[in-house]
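Just one chain is shown here, as structure tokens, and it is the form predicted in complex with the partner chain.
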Amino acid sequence: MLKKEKKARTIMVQGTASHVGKSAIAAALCRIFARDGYRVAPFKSWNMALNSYVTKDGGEIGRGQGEQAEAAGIEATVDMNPILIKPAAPGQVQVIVRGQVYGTLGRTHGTEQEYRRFCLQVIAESLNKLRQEYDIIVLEGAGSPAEINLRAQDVANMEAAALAEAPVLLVSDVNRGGAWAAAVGTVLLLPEADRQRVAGFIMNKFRGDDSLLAAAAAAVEKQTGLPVFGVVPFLEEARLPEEDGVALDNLPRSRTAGDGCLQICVLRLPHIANFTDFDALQAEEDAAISFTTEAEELAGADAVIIPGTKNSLLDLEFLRRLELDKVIMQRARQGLPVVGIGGGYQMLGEKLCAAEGSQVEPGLALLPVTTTFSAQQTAGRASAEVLLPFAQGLRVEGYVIQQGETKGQGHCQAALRLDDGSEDGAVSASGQVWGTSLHGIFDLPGLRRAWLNTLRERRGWQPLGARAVEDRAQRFDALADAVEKAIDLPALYRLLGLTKEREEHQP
């Protein structure tokens, strides 16, 4: 057994840019090491993410670490992403420390240096705690370590690697193009001490003819003196939940409306949050999801969803500015199904009252509810019984992150009955408009299918049966299999000072 005074071995995944697939590679490594018998935990010191994961004890961390913990077969804790940064309004960024709201960036500490010192201390504490409890920690960086104008502020990449004494695998995105250059350039621009930490490269998202890869890898090795540990193909399994809005802006449209597809528009709000809510819908064969603010597209949609937002009031103002509020209200009166989740649910209500009491904003008035904001943020997991007419009686699990409270006025049909006996959400008299505070509600296959079938019915299409439930364990295994096949795993174990076969005296 692992002796308590020993520290977990560490390995870190950094990228040459955002969206190179760090999270998926880290998740795959978590899974691979866990399958080999090690106790593995993920760690991302600092994360800027719009999509959150709520831990069992109600802490908010980046979605990626929640997924990676699941891949590692453990319960996620707030130490796995001790600092989470969330843009809340222009020039206003929320700092979440170990799962709880800590304050607004720029106001938590006197100077930038003090803030950085504080971050590094929190990071070191959480990291050390995990290193006591696990055999291997798989760290993930943020963005690129070679942002040479920001090195002095770094707490997410090479500073974290140094704290963890971790060798660094540099992931580069072949699909985007320029990957070999990015790998070489990153190493080239790092200061000597940081460069020493880079152990080698993983070329990711490769598709095409692989006959020339060896020569390319040799050229990079020659230039940098560092090995290419593997070329990972473009994997559908690697489509882990995205963390930020750049992903939305670069979203390929997998399906287009028509051709038997329902067109579902999710409003691309400036402060959109927790848009992983729609990943499962996107995977449905008969749903074409677009994130949009085009009035024409909304008017022609089969359904409109107003997603979660970090700032319901500002995003409501945004809708008014584009006059999308009118489009939605008018089309909803004509029977267009409209759904609101989280902040989007708040916007569907009659009134939104600011915390200070003075400001009262009218909502879209499609649901008879009122939201009163407070400074306090509540986060937690919840399970409930579905009261929505099309999926009555189903059981659903999800999570809630909200500022303020949304309450029904007078008689109002709720959407869910939570297990603590309280009710959540609302349904319009017609049943076409509904909203809930619960994120993750579309992850429930039965509910998702039942809702899509109501849209199909409006078109006069036959309903479809629910797809087989996605087996998340299988998906992580497929991802791990593909990555294990593509990379030089023994070399990674050598970096860790371990072997594939876990021995009793290890680490």
Partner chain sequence: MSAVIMIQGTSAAAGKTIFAAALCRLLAEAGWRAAPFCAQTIGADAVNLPQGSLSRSQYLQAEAAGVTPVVEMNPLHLQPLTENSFRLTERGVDKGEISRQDYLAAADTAFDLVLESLQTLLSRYELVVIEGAAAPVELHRPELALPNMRLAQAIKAPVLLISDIDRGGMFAYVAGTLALLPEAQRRLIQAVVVNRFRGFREKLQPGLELLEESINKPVIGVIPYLNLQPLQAADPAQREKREQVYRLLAETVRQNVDLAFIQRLLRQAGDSQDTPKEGDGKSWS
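Based on the form predicted in complex with the partner chain presented above, generate the structure block for the form predicted on its own.
Below you will find a single chain and nothing else.
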């Protein structure tokens, strides 16, 4: 083994904007360094994300850091994303500290200065803990470090780089256009102390022959005095699950009913959360997934899914304003399959009761359940046996993040029997409407294919067989292979003060 140093070496991936591929580059570096024999951990000091990852001990962190930990071959911990922010209502965000709900920003934390000091203290403690346990820490920033209006509050980019003593790789998205200007402009807008932390650029998501960019790279290096470490190709097949709602604007819908595909509508709720629940469905060859609030699309759908949400009551009100509640209830009575997950399951019930008991809202009344909210959030991983009539006896795995409890009324038929003996979810008498608190229920192919085949049967189509479970290790290796081929890896190791071939000796 490599002799353990006092503190891990660090490197940070920042971006010229949101959605430029920082998470994927960071995951690739985690995989590359881990394959070279180093003990690697990801770290994102502060994260605003709609999609969560639940750690083994029931903590909630950003989805990206969970995936990056898996790429590094380790279990994710709450210290890898110590501050997580989740939009909960207009003007309000839920603050999660080391995996647990801490409060609501603006109401719990006092002034912005006090909140900033609090965040930096938490960030420094978690970072120092990881640096004692690992050889390399791969940090990821948020958005851009050059957002001038946010600089005073930004604890996710250069403040984190300073705490970690980390050189910064600045990632720019070539696929969007304007990547070189974004790279140069970002550096020029940084204060001198922050500018000194930038080690160079990675141009990401390029389609074509990267030799065409040689002149531009040379010009940028001359303008900034900083090297371009590489040009990474567009890697659609290696795409990681998304964290932010902006991704929904960029999802292609390449398959239609004319292609022999099932049309599945997922409601695009204002506070949608954990929409990675539907990545596996999107990958099926006979399913076209659209995130929509168009009544016309719902009318022609093979199935409707109400997804997770950070605010079930506000999003139910949203459906009513658009009169989509009436569309869903009418189509469900006509036999349309409707599924609710997380907050969507709560909306399918008869009543939703606010935590303080002052507000009771009627649900869509498609399932005989009632939800009572509480201030306390529970999160955890779970495995279960399926009780749904079309997939009885199959196994599923996933995670639960909920505030409050949803209980069946009368002779309610549960959807799942959890391994601890408790039951979860509900299914209608027809079997066409069902819901569950378990996120990730479609990730394993058994239930996913069984449900899709019930939709195919309704169309008079032949059933299809389940696809093999995705080899996630191969996916991470494919991502790492592509990035390693595209960048100057020896130069990155020199930044770390390490060598690619790790010297093995006793501590």
